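Form predicted alone, single chain, as structure tokens, below.
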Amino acid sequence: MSSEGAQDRAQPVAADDFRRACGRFATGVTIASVVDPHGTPHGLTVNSFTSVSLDPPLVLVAVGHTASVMEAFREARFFAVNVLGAGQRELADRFARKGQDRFDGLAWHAGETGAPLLEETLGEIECAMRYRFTAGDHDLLVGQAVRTEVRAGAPLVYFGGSYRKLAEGESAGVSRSRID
């Protein structure tokens, strides 16, 4: 069967149908974070995150145009991806809510790049911003990893519109790496 001419006949699916179909793909949950030019930390819950390349080490984060932190990400030279563990649903919810200072009263520290790193996450990836593309209603931010750290624990998982835990978690030791 040929797909020749299929693009002329194909109609895009409705947004709700597309969201439901994508929801059938289990993802990890992360918080992307950045510091604005005034030194104020910003972040949001992101499950649209993926590794792109090992050489050089690149990751991609998708941030919606309507996100209140969008301008801070557009101006940033560095950002971080904080990988959440199974017990960090409250943190994911906090950074998904709008209309509040998500860092108010929260334990965090500036990484080597200045990007905000959250306490007790499964992992952190500090990135230098390399590319930014507009794709539909999101910006795709591609960062080159310049420092990583991982910790033992099970991940927080998102599937079918709900947070989940894996039936069996895998533990791994702490590991650090830095790219100069």
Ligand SMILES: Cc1cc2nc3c(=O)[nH]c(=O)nc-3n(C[C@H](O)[C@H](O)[C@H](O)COP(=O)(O)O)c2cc1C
Contents of the next structure:
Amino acid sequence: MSSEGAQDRAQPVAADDFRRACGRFATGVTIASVVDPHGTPHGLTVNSFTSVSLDPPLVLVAVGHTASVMEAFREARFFAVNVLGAGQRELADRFARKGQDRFDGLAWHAGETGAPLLEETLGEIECAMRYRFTAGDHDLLVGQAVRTEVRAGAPLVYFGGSYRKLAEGESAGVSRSRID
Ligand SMILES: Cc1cc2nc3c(=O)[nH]c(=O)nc-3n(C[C@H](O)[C@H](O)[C@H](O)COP(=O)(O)O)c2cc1C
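For the form predicted together with this ligand instead of the form predicted alone, what are the coordinates?
Then the entire complex follows, led off by the chain already shown.
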């Protein structure tokens, strides 16, 4: 490829093409959550969650700058990642909807770090905030896992802009584990 060609290739793709291509990557669905200094819980539906490092155990979530919860995430020392099961699509919808108290009337409790944990999720990862980067229109929040818990069940899956379930027999049972 000529250097001119390489330069052409540096142009960003159109937003729709980008969205469609990224949508070919199947993800789980999580709710990232923090509590503010007044004890009020905040959270949003997130599929940008990924594990980053094993030693130390680091995870990442990307939160959009325009998200109403952005400020609470910027100030928080801890956050939690609540991994949703196949039967928790309503929670995913609720935490992606604008203009309502997402925790109103919902069963939740504070974890050991104070971060809000939802009931009956597939897994929970409580994290201490370690790094924050700005990348485009999102903040990348990297946290060190300080406590985990897992439960058996099938995951909620997001693919091609829709929620999916794994085909029968593809979800493994797991036993509880914990890291202190
Ligand atoms: C399946 C799914 C995954 C999402 N993943 C993210 C994400 O990784 N990061 C993010 O900032 N918003 C994500 N969103 C959007 C937010 O959940 C939410 O809709 C957005 O923050 C707007 O709400 P707000 O401005 O009222 O906070 C996702 C939404 C859905 C439905």
